[in-house]
Structures are given as C-alpha cells and as structure tokens.
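In the block that follows, a single chain appears as structure tokens, in the form predicted on its own.
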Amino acid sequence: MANAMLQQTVGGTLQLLSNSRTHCNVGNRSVRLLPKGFKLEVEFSKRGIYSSGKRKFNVIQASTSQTSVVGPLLAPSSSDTVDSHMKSNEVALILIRHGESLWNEKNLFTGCADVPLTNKGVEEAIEAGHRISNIPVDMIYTSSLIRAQMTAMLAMTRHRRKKVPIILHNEDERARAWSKIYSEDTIEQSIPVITSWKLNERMYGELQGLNKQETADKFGHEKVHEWRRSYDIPPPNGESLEMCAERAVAYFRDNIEPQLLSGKNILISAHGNSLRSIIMYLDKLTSQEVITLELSTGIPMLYIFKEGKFIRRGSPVAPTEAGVYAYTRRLAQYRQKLDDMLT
C-alpha cells in the first residue's frame, strides 16, 4: 500500500514495511525507522498518535496482542472529528454491485471482460451514491475491472463528506513514485481506493462474449442454467461460483476484515458473483442458499461490523430516509455531525 505501514507481530516485534528513514517517538523513546526487513522490539500498552515531522500515523490497538499503524492516506486524520467519531467497535461495511454495463445491456456473458457502464449504469451508480451519502467511508476496495471502479467513483461524488477517492497504484516503484501526493491537506481529504483482481467477476471461460439467449438455444437451457447457477460446476474453461468464492473470500478475510477490525468504514464495489461469495461468508449461507441469492445492479447493501459480527441492515433508501440510521446510534450521530458541519 501507499505510505508507511507497520505491523506488530506476536511478542511486540514491529516489522517495517516501508523503505523510508525517519524517527518517531514511542513513549519516551526515540525510534529510528529502518529499511525494509529490519525489526524493532517495541512494547505497546495503549492507543496513541506517533508523529514524524508533519506526517501523522494513527495507532489503533485491535487487541492486547495486535496493533496496526496506518499511514495518512490510509486513515482519516486524528483532527477530523466527523470521521474519528466512528472509530470504535462498530463500523460500516457497504457492498455495491456495479451499475449496468454495456454487455449487461446486450445480454452477453461478461465475466472478466473489461467493459464500461451504460448511461443507465452511470445513473445507478449516482443513485447508489445518494443512498450512502450519510454513511462514513474510510477506504474503498474494488475489482480491477472498470465497471466496478466507475461505480465506486461515481457513487462517492454524491457523498456529503466530499472526500476524493484516489486509486492507489502499487504496480511497481515508478507507479508508486509518480502517484505520490505532496499535500498533507489533500491527503486528509482523500479516500484510498485499492483494486484487486481477486474481487473480479467470476471468469466465464468460453462463454465470455456470447449472447446468453443464443447460448441457451445452442447448448440447452438446463445446461446453461447449470453453468450459471450451480455452486461447483464451472462453464467450459471457466470458474464455478465455488472457485470464485475461494479467491474473493480469502481476499476479504486477509485484507478487508483487518481494516474493519482496526476501525475503518469500508465500501466494496464489485460484481454479482464475487459479492455473492462475500455475502455467503458474512451471512453464513450454505452452498444451496447462495445460488438463489440475486443482487441488483447499483443497489448498495449495508452491514454493521460490531464485536466481531456482521449484521445486515439492508439498503439505505435515500439521504432523507431515517430508517436505516435507526439501526445504529453511531450512524445517526455521524449523520448529525455532517448536518452540523455542512449547514
């Protein structure tokens, strides 16, 4: 990820993941940050803020044995009273299936083909943004496909907090260097967007680009229905839902869930099957239950992550709809903070 990140391992060992060289204060000690590969033996006992020059690092203790330190683009500023208010044991997780794509419109198997949104898809993404405009978002995860990225970006243009989503480019050293942001104020008003192919749509193999109706006419409706809706039967040279779930759920557990545990409010913009896989994990659905789950394009779904449990709250209806906020006092408080700040 962009910016420095430290991870504490068992026994109080810090593994430095940045190649930067600077100093920070830990308690009454001055600690030099060394190149990648070095380890620092440091003990943490409570939440704190460590600064290096003008760059602030939020330190959030998730448990008595694990602490994460997140760089400024990856965490809201400690001075941001609206966003820091939500940092507790209760955070929001928003899932959005991308808006209608050009191949959805043409009734083609899309899979991992990278096609953009239609005008209708753009409108769906904007409407999704209205629905989540009062819900805090600290980080965004999308697939590597443009339709999911467009949906996330368009949705965030309607968010009342007016932070700017910025895609992090970590392909190589040059990509990281060229995308560096030099304004601390700009960083504080930004939301990191992390992309991963592991959140991509299910790969439909030899069906990709084929018309769904024509394919059903050719191979038989039962066979095509089996390819599309069974859990463990893949289309020719493609992925089954089970195979898609293996990569999507593993990515969620390894990368997104730790951010939720650290207090981040997360938006995931992805696809029908990768999101079905994640919902299967969140709601503990069986393989038979998940194959009947249908997700509409552009409709956000809200979960509250509290005390290690995911609680589904449905879809916010509109910015003026009070119902969804009644599910959690913290969301209502966040919305009130926005009202106070923006009026």
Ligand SMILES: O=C(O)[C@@H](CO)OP(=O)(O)O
Second form
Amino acid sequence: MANAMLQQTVGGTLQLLSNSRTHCNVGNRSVRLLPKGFKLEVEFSKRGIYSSGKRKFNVIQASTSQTSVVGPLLAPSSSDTVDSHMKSNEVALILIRHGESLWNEKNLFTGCADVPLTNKGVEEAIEAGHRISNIPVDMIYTSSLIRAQMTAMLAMTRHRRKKVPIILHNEDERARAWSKIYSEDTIEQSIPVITSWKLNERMYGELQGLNKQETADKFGHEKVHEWRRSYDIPPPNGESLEMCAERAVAYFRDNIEPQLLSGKNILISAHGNSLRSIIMYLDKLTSQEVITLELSTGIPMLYIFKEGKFIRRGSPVAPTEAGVYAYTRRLAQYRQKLDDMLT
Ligand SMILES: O=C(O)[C@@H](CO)OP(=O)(O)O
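Now show me the form predicted in complex with the named molecule, since the one above was the form predicted on its own.
Full assembly next; the chain just shown is listed first.
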C-alpha cells in the first residue's frame, strides 16, 4: 500500500506498522512522530485525507463523530484511547489508601486534618506506583487532602506510560480558564486528576489531633474501638462510617462509575474509611462485614469492571506476569504494548 492513495470508509480502522520514524497526519492535524516499529491503529471516523509517512488514505462518507487515532503513545484526550478503549468492555479500577502520614506515624486521629506523608509514606507511594506501573490509568480521582494527592502523584511517577497527571481546577470559571491547556498534543499526554472533598477521610470530630492510645486510656478501649470501627456510631461531633459512606459512595456512583462505564481506567487515591465505604459498595459487604475490613497504607487494590460488575483482583504484588497481568488478557495486551513501545 506504500505511496498509493487508499480508499477507506468512515468507521473502519487500519493497523499501521511504521518502518521508519513517521510523522502521522490525521486530517490537517499533525499528530506525532512515531518511533520505528510502532504499531498504530487509525480509526477513520471522519472524512478527509489521512497520511502516515508516504501512505495516504482518502476517507469517504461523512460522519459527525470525532476522528481518533489509537495507540499507546498517541492517546488522545477523548475516550478513544488504547488505555481506555471501549473495544474491550472491561476497565481497571485501582484503589490506593495514601501512604503513611505524619499523624499515622504519631498515632493521632487525623480525619480531615490535612497532614502530609512521612518519608516512609513517600516510599510506600512509590512502591505502589511500581506495582501498578503496567496498568492503564486514564483518570485519577483523589480526595482534597494532600496525603492522598501526594500518593497519587508519586505513584504515577513510576508509571511506564509516562503521561503527566494534572489537577483540574473546576472550583470556578476563572480557575477553569486560568488552568486551561492550549496544546492538544500536551492534553493527549496528560491524565486529568479530579479532587473532591467527598473522598476525604471520615471527619473524626473532636478526636482529630488526639493520640489514639491516650484516648483509649481515657475513654476506655471498648468505647474508642466503637468510635473507630462501628458502622453507625459517630465519634463526638464527627462522622460515622455510615455517614462517610453516604457521601463517598454517592460521589463514586454519580461521578466515577459513569467514567468506568464509558471505558475509562481509573485510579482512586483516598483514605482508610472513605475507601472502606467504597469497597463495601463494590464488594456488597454488609455493615457487619465492613467493620472488620482494614486497609494498609500504600497498598493498591485492583478491580476489573466488566459488564456492570466489579471483580476484585486483589493487590498487585509486583509488576510481573504472575503478579497482575495474568488476571485478564486485556491487561496482558496493554503491558505487551508498553513493552513494544519502550524497548
Ligand atoms: O485517624 C484517622 O483518620 C483514621 C485513619 O488513619 O484512623 P482509623 O484507623 O481510626 O480509621
């Protein structure tokens, strides 16, 4: 097909293997220099002349949908990416509790106090990043607290796809306008990070800042255990797990689930209790079962979302075949594409 003008119809796709570094144009738009040996799948969803190196494709028959080019190095910001593509009806959902914070270290009730990570927490976040380095991530959700945001950002520094996580500022019109990015290419190489207080840790009320051991000594171990691990008994002026679940699960259902349904692979970096609430929803745990659920800091948990169901895959132990990628063919294929792209 070299040098020939090929006729394609709208809606068709074509796999191209570049035999030299190739500049690919989609319509009038220059897309990217492709590395040698890179496989590119072009989806012709818009009429126009397409070219890849010396190859030209005339796409006939109009369509209102957007043109998209699909490839590991070429993921556009739309939902049509290899990382998130609807061709497969399964996507990855990764949950990470933040790494150790300075108040975890000091054994203080933290709740919504905004405390950063310790050195150990930083290392845990980086290790979490290694474990998920071959799992596709198209969008990141974090709480509004720095320990969850640090964890997500540090973890993503290890990701092999090397997209840049960028926090979206949607708080008002000006924040949106002032953080706008004007290069489509740069947007394509970014991962939107959405922050919400609704994913915050359970608000611990008058226990925030108190030492857990001293509080147990003062009020009795049983009482403190009830505050910390019962389902519906709130600590003084704070949230019970049930109250925390109301806002965290509602946020998950209203905002995150629609993204999963549209084919996005998602990472959520949040907190012990906001994640326990979400896991209760995903795993359909009873209020009795959730009270025994404990989450360690910095350990990623993988779910596959398929046909409207959440399938728990546990924690990736290491970025190896045995550790994670044997789980689904799609994850194995994604890793293979990263290998092809990066070797
Ligand atoms: O202090 C907190 O905010 C939480 C999580 O660290 O503590 P607990 O173990 O009681 O859920």
